[in-house]
Every structure is written in structure tokens, then in C-alpha cells.
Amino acid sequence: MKIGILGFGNMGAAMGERLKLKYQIFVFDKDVDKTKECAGITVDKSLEELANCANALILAIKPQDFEKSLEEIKKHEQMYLIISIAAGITTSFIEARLGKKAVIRAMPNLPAKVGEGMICITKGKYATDIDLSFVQGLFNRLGKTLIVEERLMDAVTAVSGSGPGFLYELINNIPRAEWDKFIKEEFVPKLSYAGMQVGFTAEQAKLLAETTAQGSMSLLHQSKTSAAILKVRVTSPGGTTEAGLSALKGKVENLELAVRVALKRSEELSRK
């Protein structure tokens, strides 16, 4: 299996540094710096020429970039599955401008760089289980998986995309020997909650809280640096997580309000 990947930011990266391991990976990013010290990885000079090589695609670019992307790539009919880890792209927009292609969504977390992200998947009209069953076995080397429905991913998105965000405003003014304490005791019972809230069974909302504490909190030992930092990193401009963050205002007790907030942003950014 030949796997493309369009886009080499902090998620393509990750993707291709873990999937490397076990898959032929070719990559392609319009910005050459972020591809010039890849090993291990082959690096295509354009989308054209992923495209030609890849058997599924993972797209890893940002929303803006998808209807130019989407154009070049209908015209490959090799090409039988397409991956969208983008927020806010449904598999139906993808589908409305590739034809009868199969196409996987997931939304994978920032702890995902460290083997230890939530990562949920959802399938389009015209992909199989086996394909759902493919995609999760890439995902699950970059931690735990959970298939939903589709119409929850603007929640997850919310829950355990936003989480990490979440988390670290919270830890950044607590003193390192409560944190473990204050995960458990607090952050992780009002998230699973919050998950409750916006649409998740109780095991699916434990499950994305818990994940989401215990990598976040592995991404913040392994990277070496302060949650102050890691917020921003996983904070994009009028992204959702900033969005919940403006609501969470330093707060625990407001954490289900930042996830409301959240889903808000996240359900006006989608494309469907």
C-alpha cells in the first residue's frame, strides 16, 4: 500500500513519521521547508505527482486549500481512498467534488505527535467497512481510535480536539504537584460530562476525557516545554479552541460551557 500525504504540518508530520514504520509514505506540502529534512519519507515536487503514486491520500491541509486540492485530485482514478483529517470538511463536500470515491474522515488530537492521541473516524457514502477497518489500523498507531457518526464530529472536535487546549489553561496556574490530583478529581469528570452533554454515550465521553488528559499531559512531559506554550500551539486564530478558551476564562467549573462553545464554532466552520 502506497500512502500520500498532502500537507506536512504538525499532524502530516506526525502521520508520517509513525506510518513510515510499516507503509511506503510519499508526501507532498507547497512549503519545501517543511519537507527538506524527511527520512525515510519519499518527497513529491507537486500534488500531480503524489497523486500519480499514492493508492490513498490523507489530506492534511488546511480547509482554505481543499477546493483547489479537490480538483487536481478527481482526476486520478487510481486513487480508491481519500483520508480528510481537516475540521469542518464533511465526507458529503468531499464526495459532492471527487464523485463515487471512498473517503474516510477523522479528527485526530495534537498528543497524536506523541503515539498518544483520541482519534475518532467516521466513514463516507461510498467507503466499505473494510475500509473503515483500514484506516482505523493507521490511526492506531497514533493512539486510541473510536468510530462515530458522522454528525458527532463537530462535538469531538469540541471534546477532545479543543481538550488538550482546555487543559492546559487550566494546569498552566496550578502548582505541578496538584496536577494529578485536579485531572482526576475534576478536569476529566467535567469533560466526560461535557461530552454527555453535546451527544456522547457515557463509555464514548469517558473515553475521549480520559485520552485526551492522560496524552496531553504526555505531550507536555515529552516535549520539554510549559502548557503555556503548548495552548497556543494547539489554539488556532478563530479556531474552535479559542473559541471554547474565551468562554473557559481559567475556569474548571466553566468547562462544559467551552465545550458548548466550542461545537458552536466548530458547526460554523463546517463545510457539509
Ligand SMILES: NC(=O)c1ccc[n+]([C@@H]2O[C@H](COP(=O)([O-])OP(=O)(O)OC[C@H]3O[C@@H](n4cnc5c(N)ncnc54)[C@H](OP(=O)(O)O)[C@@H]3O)[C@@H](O)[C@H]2O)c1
Second form
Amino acid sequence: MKIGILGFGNMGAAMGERLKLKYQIFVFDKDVDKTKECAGITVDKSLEELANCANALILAIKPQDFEKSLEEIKKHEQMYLIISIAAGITTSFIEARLGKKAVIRAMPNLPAKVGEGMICITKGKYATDIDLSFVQGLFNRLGKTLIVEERLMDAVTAVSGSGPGFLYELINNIPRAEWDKFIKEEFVPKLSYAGMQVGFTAEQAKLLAETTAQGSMSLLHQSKTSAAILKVRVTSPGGTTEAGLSALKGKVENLELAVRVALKRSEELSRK
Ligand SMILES: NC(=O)c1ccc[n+]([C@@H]2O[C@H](COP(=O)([O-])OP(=O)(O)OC[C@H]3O[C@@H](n4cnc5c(N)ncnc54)[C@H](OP(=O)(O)O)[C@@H]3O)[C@@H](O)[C@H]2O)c1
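The form predicted in complex with the ligand is what I want next, because the block you gave corresponds to the form predicted alone; please supply it.
Full assembly next; the chain just shown is listed first.
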């Protein structure tokens, strides 16, 4: 399978760099500076060129860029599988614009950059179980994967998507020597509990909480920066992490509330 990536920003680049070790990767980003240095990946000059050479396409563009790109993608019949990682864009939104196409939706979190992400995956109406397991194989290269029902995708955004921002905020107030104990005894149990309150089973919630905590710490160690700076990087203005942080107020006791507020924000953004 030849894999195309549309958009080579934070997530597209993280995916391309990891997937190129196993797959043939093609990429197009309208900002040519982003694809200047990407050894081992074929850089295309347009979405049309990309759609002509790939049979699976990862949409790693912002939600607001979807409508226009889907119009172009619709013209390319040979494009077999569409994989979207955009927050708040449903499989039915994509199917409504592309017709009976196999669509898979995935929600990675930022630690995917260092191969320790938590990635939840769901399939659209026309995708098969074989498509789903193929995509799960792709995302296994970026961290741990979990197949969930699509109705849980906003909850995924609130727990594993915003979780890194919550953790960075909380450890920022704690001496470094106490981080491990805090994460094991406070953060993970409370994030797991919050996950169960927003719809996950106990087992799913534990996986999401543990993987999010571990991945966030690996990202922190490997990025050689502070928790405060990483917190700012993972907090987009008006997004779910920002909303959750306003409820968290730097206190782990507020984690469940923070997750609920992030979920509400994710649902609002999805409705837009
Ligand atoms: N960052 C995360 O942690 C994270 C986690 C989970 C999911 N996501 C999802 O991943 C997607 C990408 O996020 P990101 O943070 O990687 O965004 P990003 O850094 O802004 O990257 C998107 C890239 O796509 C380019 N682009 C936009 N429209 C295009 C088009 N029609 N053709 C070609 N290139 C196009 C953008 O160029 P310009 O800058 O010139 O517009 C930009 O370089 C979003 O939908 C987001 O919801 C992100």
C-alpha cells in the first residue's frame, strides 16, 4: 500500500518520519518549507499528484481545511482508504462528501511524536475490519492503539488528547523527585477514574491514563524542555486542553472536572 500524507505539520511530520521505516510514503503540504527536509519520503507538488500516487491517504490537515480538500480528493477514484486524524471531524462528514469510501478516523496525542502516543481508532460505514486492522498496524508504530466506538471520540480527546497538558500543569507545581510517586499514586488513578466517568470501561480508562502519563513524560524527557513550555505547546487557543486547564486550576483533585469540561468543549467543537 502506498501511503500519502496531506499536511506535513506537527502530526503529519511525526507520522511520516515513523511510517517511512516500513511503508512507501508520499507527502504534500502547501507550505513548501515544511517538506524541505524529509529524506526517505517522496514530496509531491500538489494534492492531485499525491492522490494519483497513493492508495491510502492520511488527512493531517486542520479541520477547517477539510471541506476544500475533500472536494479535490473526490475526483480521484483509485484512492481506496481515507484516514483522518482531525479532531471533531466525523467519518459521516467525510463519507457525505466522498460517497461510499472506506474511512477510518484516528485520534493520536502528542507523545506520538516520540513513538509513545495513545491512539484511538474507529471505522466508518464503508470501511472493513481488514481496513481497520491495517490502520491499527500503521498507528502501532506511533504508540499504543485502542479501537473504540466513534461516539467516544470526544471523550478520547478529553482524556488522552488533553491529558498531557493536564499532567504538565500539575507536575510543574511539584518537586522533580516526587514526580514518579505523584504520577503513579495520584495522576493515573484519577485520570482513569475520570475516563470511566466519561464512558470508557475500567480497562480502557486505565490504558488511556497509563499510556498518556508515560508518553507525556517520555516526550518531556526527550524534548529537553520544561513542563511549563510543553504545556503551552499542547494548549491551542480555544481548544479542549485550554478549557480543561481552566477547571483544573493546578489541583489534581479537579482532574475529573477538567476532563468533563474538556469533553464539553470537544463536543462543542465537533458540532461546529
Ligand atoms: N497536534 C496534535 O497534537 C494533534 C493531536 C491529534 C490530532 N491532531 C489533528 O491533526 C491535524 C493536524 O494538526 P497539526 O497540529 O499537525 O497541524 P499543523 O501543524 O497546522 O499542520 C497542518 C499542515 O497542513 C497544511 N495544509 C493545510 N491545508 C492544506 C492543503 N489543502 N493541502 C496541503 N497542505 C495543507 C498546513 O499548511 P499552512 O500552515 O500553510 O496552513 C500545515 O502545514 C488537525 O486536524 C488536528 O486536529 C493534532
